[in-house]
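Listed next as structure tokens is one chain, alone, in the form predicted on its own.
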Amino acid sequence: MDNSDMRSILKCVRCGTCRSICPVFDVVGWESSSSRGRMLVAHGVSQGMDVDQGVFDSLNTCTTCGLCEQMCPSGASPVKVIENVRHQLVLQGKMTEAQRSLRSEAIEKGNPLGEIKDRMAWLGDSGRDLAKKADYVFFAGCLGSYRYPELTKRTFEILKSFGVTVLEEEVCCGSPLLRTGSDPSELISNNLQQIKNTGAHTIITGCAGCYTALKNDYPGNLDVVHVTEFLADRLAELGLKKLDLKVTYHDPCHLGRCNGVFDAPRQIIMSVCDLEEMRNNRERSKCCGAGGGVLKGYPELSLDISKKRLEEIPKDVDYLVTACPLCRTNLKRGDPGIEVLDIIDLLEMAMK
């Protein structure tokens, strides 16, 4: 363990305002599944803790939301540590099957879901013409090649018109191995030399895990936009009409509260329709449940987590919006009945 994580630990007060915040506390209730806890642990384990299961389950079921360090009056950064502690065991061989699988899949077939058809066949049609050189490149993600082709060829669609392009040799963009303590710098490398080959300035992606490992966790501070940040500045070009809609908002995690993108989705949001927020939101706003590979490792809890959340819908809305694959995936398991948009389903309905 460095210095900074050693810091961080004996920043915590022990003071339990994360067990009021942290979602699996909310859920789990045990001390262990608190950011508290879980400091507690990580320091048991770099002064030599044996590493049973009930290590692993403290360390692997947080979801990395950041929501324990935007509240904590301390500054202690738990995250941080977790994700370190989870990668010095990993590097000591240490780790859980779900951990195992995720690296494995990643780096032998280039996505963590296993998937061995062409990355790129959502391009269809969209894939003539394409420009092997261009100021902006679209990186569509593991979950909008595999889950979603449909929407990211739709999304690819409004972009290609901006003069964007895609890497077509794209690989996970390693957000998934970093969470769970591997090392993805075999993918990121990969990537890498793709936009280079084609001479982008930004990179535009419309997931919030791709969005935050291309952003901080790739060398040579990439300009990297979420697909909101990119429409919202050319909103006046897209020829919306107003929609007689109510929508409520679900900010990702790694969107929102760990990079600040907020008002960009709910600009896009409001040229086309009324807003009702959840009851916490923006800085506030909790977490689906997916993330930090708790929905790989622990799918029920993760689904529990979905469900509270859930609850904080506001009841006189027509649609849940995000704009972020894993939280809509996440979000649609809590309650198949509720119908999750991405934020592009919500532009293109304004733009028929």
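Residue numbers count along the first chain shown, from 1. On a predicted model such as this, the values are computed, not experimentally measured, just so you know. Here the rigid core means the biggest group of C-alpha atoms that line up within 1.5 Å when the two forms are laid on top of each other. What changes on going to the form predicted together with its partner chain:
After superposing the rigid core, the Cα of residue 15 is displaced by less than 2 Å between the two forms.
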Given for the second form:
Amino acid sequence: MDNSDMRSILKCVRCGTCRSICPVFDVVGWESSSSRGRMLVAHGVSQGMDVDQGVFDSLNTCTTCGLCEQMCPSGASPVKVIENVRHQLVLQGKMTEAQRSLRSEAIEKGNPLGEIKDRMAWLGDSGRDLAKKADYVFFAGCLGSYRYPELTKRTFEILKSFGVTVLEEEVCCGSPLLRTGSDPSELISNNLQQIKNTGAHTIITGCAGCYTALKNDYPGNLDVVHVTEFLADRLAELGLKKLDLKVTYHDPCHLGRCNGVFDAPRQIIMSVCDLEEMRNNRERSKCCGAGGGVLKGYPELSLDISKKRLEEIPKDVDYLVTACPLCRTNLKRGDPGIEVLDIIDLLEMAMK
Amino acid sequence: MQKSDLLEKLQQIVGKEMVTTSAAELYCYSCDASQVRGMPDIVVRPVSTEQVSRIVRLAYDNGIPVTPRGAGTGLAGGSVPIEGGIVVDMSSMNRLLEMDLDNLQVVVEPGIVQEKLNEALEPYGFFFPPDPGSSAMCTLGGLIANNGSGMRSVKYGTTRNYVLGLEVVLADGTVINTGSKTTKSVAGYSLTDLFVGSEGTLGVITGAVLKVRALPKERSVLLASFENPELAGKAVVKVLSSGMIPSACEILDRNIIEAINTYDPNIGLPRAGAILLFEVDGTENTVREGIEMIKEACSSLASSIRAASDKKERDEIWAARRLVGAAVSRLDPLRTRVYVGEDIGVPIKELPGMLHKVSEISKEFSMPIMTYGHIGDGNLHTGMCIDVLDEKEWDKLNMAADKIHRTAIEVGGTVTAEHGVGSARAEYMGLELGKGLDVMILIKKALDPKGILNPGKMGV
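Could you present the same protein in the form predicted together with its partner chain, rather than the form predicted on its own shown above?
First the chain shown before, then all remaining chains and molecules of the complex.
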């Protein structure tokens, strides 16, 4: 363990603030599933504790939502510590089957979903007349490419009208590996080379996981904007009409709390319909339960966290809107009783 | 009894999912927010009184230590199993059983977090006044077992004042109910008072009847700045002897002011040697009058006085104040707040003198000591931050803490006004309580003859 991680662990005074807000602890109820517990387990591992299933179940159930870090009075950084300890353990070959599978699928197939189909198939006829060079490049992401191809195509149709292009053969951004302790450098250098080839100065993405990976984990301080940020600056050009709807918005943790993108999605929503906030929103928003490898490794836990989040939906809203395909997937799994839309779906309703 | 047999028997009581011997889990239950450590053999999470009774009976029959635990936010090792055995994590017993608001009371299980109770009461216009800094995370069971209090105790008293009755599992598993649902009863010894603050050494609290109060109509906050903490201490004595009882009266010294401003730069507390935060609550008239009385009492001592501009500023100040104990760690990346010697209480008249002595102790040991706390009831939190990797600093810290404790006792005070004795302060019980400790030991022996309940705590 490096010195800065040990310092961060020692910053934790075990006051329990994180215990009262951790969405995982809220469901599991065992001390080791709170950030305080994970800091202790990380400390234990550094002191030679056997890495058994109990250690994995503590460290690997963190969704890396960062709420604990946001609220920690003493300034500890549990998410950073947890990700680093996961990495140290993976380096020693200590990982779960879920971690191993995410890694091998992402590295071998270019996506953690294990898909072998043509990644860029979502483009369809939008692939015609694509500019090789552009100032802006759209990063579709694995979920966008394989799970929401139509939405991704429609998103790109809007972006294309502003001169945006795509990568030739995009691969996974590396986020699932970064979050679960594996080395994504191969994926990163592949994407970076392609980004360079387009000559783009800015990357646009519609996925919160891709956003934070590209922005914070890629070398070279890339300019990265979320599709909501890009479009919020161009609303006047979209010819929007007002919809007679009221929606609520789920802040993806890796977009909102971790990177401060709160206003752009709200600006878009409020320009087309009414918005009523979820009980916990913006910096205090609760996780959908999918991040950090939890959906893959602990699907039932992930579902329970999603259901808890859905309890915060205000009454009488027409849609639950979010801005990340992973959040969307998990919120849908929780069966909210109303449709879960990507923010682009909503925008398109107002464009028609 | 073999550990595997114990595990099997406990699984029969609570089900497989609610008991663990996982090394990682046990490690997480080996501490609270203090420096006390002790590894449990097994942790169990009961969901009913009947389960608790059966667990304790099993432990009694086999002479196994039982340590009850709430949220583990304690600062004295009260919930740390220093002799191993079973940790009983009560946080799954978290139901609000009854809201009997016509009788101004609620019936609760012990695992409810304090703030959750108040969230449930607020829409009805009521609240449960004991208000520790840890209100967002601590459980009511832990609050009762430690007789915790907090920022509003100067007016509203401690948890003890709000416990009408308790359900307690005794050492042999017997379940008793103490007190009653009446606001007054003199039937028998006050067993409720015996169990409140007994830190799990006499029984396991599995339920409580709590008194609640109507929320005040108005609240107002006043900030008074002083050149040094001693002047602030004098101002407190003056305010309280004027007959005015604020609903909170907190002191923040120079470093604490900086810590709050670092934690939340929006708050922007004035730079001063010390600040007193006064809160007055009641009707519009009593609040206005109270604020005037405080201004008057502080006028000759304070360098400036101002009122919080609105509810938002007031709420921000209290939120930051609640977390400041841990937030002082932010002042220096290499230092961490260590909770030792942090909870003395002295008679109010002794406050200015005690504050002066704390600053002398700080100089003597070259150990920066930050002072904050509920000065209105003589309760000072003395915060020390050290590089926890430096053993010499630990020595200095412990020596300074020891001197703070002994000095408090010398001036007629206490080593712990609200955080509890646990094992961290057990060694001072003889010095502070004298022969009273012998009586405590007799009571302990009578109620827990085998010594299985939270052994090694409170000097008994």
